[in-house]
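Take a look at this one chain, the form predicted alone, written out in structure tokens.
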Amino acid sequence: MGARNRFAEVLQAHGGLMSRIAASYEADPALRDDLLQEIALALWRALPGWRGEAGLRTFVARIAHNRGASHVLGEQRRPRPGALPEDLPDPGIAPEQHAHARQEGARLQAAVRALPLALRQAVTLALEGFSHAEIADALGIRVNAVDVRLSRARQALREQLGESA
């Protein structure tokens, strides 16, 4: 019973982080839900082995990113269905005052998803508020590599979003 309670506590505390990381890897809502379940299962399996060497948040992020990377690699091998028509109505239209913010968030999320995997991982964690040291720990790289990846990611995002440096 203790393991279930511990797992439930971790999901409660870090479920949002896991969802946002899953969204950075998968745009399709159904596939994103599948990925989130894969992340939760991997966390369930790995949690008993957590020794506290890194923070729990970092541990969860590392697992989520590893599953996300595996998901992307697996999806690249599968044929993708055709795109939905552009004029298809959105059943969940947000209120008018939130439309612009949602569009910008979607633009940023799409731009992040278009980044190469190494840059995507670093920028996703940075957007979650992780320090450079935490990002390095979660990704198993050095802090100076995080600095380089974030710098390259910012430049690529500026170019994709059409913003000036």
Given for the second form:
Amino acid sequence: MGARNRFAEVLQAHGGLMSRIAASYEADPALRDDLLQEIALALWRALPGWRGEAGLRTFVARIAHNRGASHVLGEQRRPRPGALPEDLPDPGIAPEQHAHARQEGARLQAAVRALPLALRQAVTLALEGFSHAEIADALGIRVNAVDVRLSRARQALREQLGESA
Amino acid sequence: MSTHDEWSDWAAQWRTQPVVDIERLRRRTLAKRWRMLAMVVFETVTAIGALVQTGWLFAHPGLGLRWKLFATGGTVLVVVMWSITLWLRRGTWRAAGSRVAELLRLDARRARAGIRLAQAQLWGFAALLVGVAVLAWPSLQPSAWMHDEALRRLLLVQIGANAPIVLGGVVFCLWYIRRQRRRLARIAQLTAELGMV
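To complete the pair, please output the form predicted together with the partner chain; the form predicted alone was given just before.
What follows is the whole complex; the chain from before opens it.
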């Protein structure tokens, strides 16, 4: 299989994951698009080196988070904790329930962006359905560190989103 | 609400984000890769062209020792600038399969190397200025240019053309050093955030 076909297949399978991880690092849509391209480019270069020691999804997530961390080093535009944006996406003509779900999704996205990096990385993977062992593998930390981070993140998200336990 | 339900709800909300256009992303990624390759090829060809030109100047039989030394200095400067460009671009070519902790350590090493390079570049500018002043010293004497209109014009053109380049280079180096120091501080903060210290 050619490198291009392989890359296209991986993008098809994991593009959504990459896009959501990029969104957890950057609020500005244009910069988020640039970051997503950077992640895709890094994936293109790293893919030939993947030997299956970690699952492909874990490998992709690790690359996306590494690029995200580099992005944070360059420029940080996430809102301060507690300052969730009021200008949520216009629901347009979508049904009311769908619009509500999108608003809730956008609020959650902003709350995740406001988390400290360590918690944010663990949370995005947990929300993507990664097991604690997979999160530990992707981030290069111990499983009990994942437990601690997710517990703290849950508390922070509750406070951010204003929900009762 | 139980912890499990809470995570399930959040996970469902998380996936309501807009779907990305994969085909567009694939096309733009490949195009970007080609642009980066084309830029490196262009810079390499330009540097080789500059080397050939200064080499030709150096080998020119009618040229005095002073200008041969100047051509040598120009060659060295081209090689140094080209090396610095490639060095700085290394970070944008690397595969990113390693872990965040290793990546941050690598970034910190590169930021420190960048500071050292910029400092070396400042010393290089100083050396260039001193070298040029020594070479051109006889022509810089007022007695030489006061009554020589052509020389006066040549000196003014040289100063007018090169002073902004050198000044711009110095300002860039100082800005770059400051930026890399801020980057190092940010890396330290991120490292602490990630609980790696």
